[in-house]
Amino acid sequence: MFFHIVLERNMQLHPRHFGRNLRDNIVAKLMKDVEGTCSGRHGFVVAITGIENIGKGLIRDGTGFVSFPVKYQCVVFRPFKGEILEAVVTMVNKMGFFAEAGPVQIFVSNHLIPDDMEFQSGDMPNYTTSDGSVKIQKDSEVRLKIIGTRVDATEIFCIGTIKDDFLGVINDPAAA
């Protein structure tokens, strides 16, 4: 789920960026280094959309750098248990398959997979129905549901089901 969030990050700033456009400098740098990161608390930084205060620097002893603190609006993106995503199926196995919605990966094991799906291996490993009518394979986007997560400082897993009403293949590439 996304979320628009305000979050405080102290940037250090190296002297040679002062000057005219030091509120630009101090902007860029905190894009650069927030989006497309991802905080066990508050999910993945998606885009930064707007800057409340940037306050008073404060000189670092012995280095030169300065430590400005900045407040900012940005949207995150959090994965809950019981939520439904669609997602694109990026390895298929044995062991079920793997699909990533955004910047999340969720595993599905084969047990949470319908029992009316058998898995193929060949150059194309897949799940398919015993009448051939839906196949799930790479590339293949699937709506799943998620029942579990795991978060660590920096990234956060999913497992997920396709084993509930109206969950499963949306698009199968094989088919176009």
Given for the second form:
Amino acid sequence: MFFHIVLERNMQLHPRHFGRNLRDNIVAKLMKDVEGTCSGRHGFVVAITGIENIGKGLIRDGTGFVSFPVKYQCVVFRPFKGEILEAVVTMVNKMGFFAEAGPVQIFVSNHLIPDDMEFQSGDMPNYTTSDGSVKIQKDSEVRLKIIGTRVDATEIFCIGTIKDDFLGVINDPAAA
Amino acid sequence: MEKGATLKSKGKEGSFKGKDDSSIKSKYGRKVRINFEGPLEPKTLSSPKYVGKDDTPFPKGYSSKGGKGDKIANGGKTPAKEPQPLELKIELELPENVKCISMMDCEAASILQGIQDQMVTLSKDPELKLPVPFDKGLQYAKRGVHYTNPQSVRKVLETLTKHGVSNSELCVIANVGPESVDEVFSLVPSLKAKRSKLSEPLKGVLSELAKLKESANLASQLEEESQHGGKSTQGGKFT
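Okay, that's the form predicted on its own, but what's the structure of the form predicted in complex with its partner chain?
Zooming out: every chain and molecule, the one shown earlier first.
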């Protein structure tokens, strides 16, 4: 899910950036440093939407660099346990399949795929029901539920399930 | 192994491994279904006879695997365990001292689209480039959009807040675009506790959302048609 969130960060700036454009420089550096990063706590920082305020700078002893506390608003994307997502399948193998919802990768193990779906190998590996009516392959869209997230400093990894009511394939590229 | 798995999941919510998951989940999935059928009937019919009737098949179905123990676990666990995954976590995991508002996909899409449009005008500067997660995020937000007007969706859904539905739950409902009340309760299990109170208002909200969705579909269809029309005339010129 997307969130609008206010974060704070200390920006260290070299004195050559000071002057009339100080604020712009701080903001530009902030965007470069923060956008696209992933923090375990907040998720993927997708975009900065505004600056709340920039505090007084503090000279770092010995270096001449000055650090400014910056409060900024941003849009983050963070999956959480129990969330329902619509994801696009990126890879299928006999262990299960990987899907992608925005910047987040989700793995669905074959234990969490309904029992009536069997793995079919071949050049387009897929999971198919015995009557062939439902097929999960690359580029299928599935609705899944996140049951676990592993969050570390730079990435978020999710485990999902489609073995529940109202979950599963929502759009089959082969059928279309 | 079972014991270990449940212990682990209780002790540390965050640490998930494939195997533990599946054992928990398969149990969980089964329970959901039973719970689902159980309280639904007695509540809608609300006669003591049905409750009695409903009670008997319960242990029967379960006696083959675990009997009493399972029943107790079923009664005790579902309310304790299910509301947790959705809303509680989200507030806990994000630090309290920061302002944080969950957004619907359609809201995110409009904000991100705005940023991208703005970026196009600034893009002379090669230093300023939008990162990959931005594109992916935008793509994702746009794909999942069922509605054209985020404000109206928000307005419709906000009627549920007075029934104690949290903001994040509203967003999940908006993003998923469920068609029936049962679907909502199945996908957002934390709402089940308020099922009797919520069913009616939810029904209204879903029908409102369906209307919004339909109008959005119509709009996109019209757009597509006009585009197609343009193309076909062009094609006509060429031949």
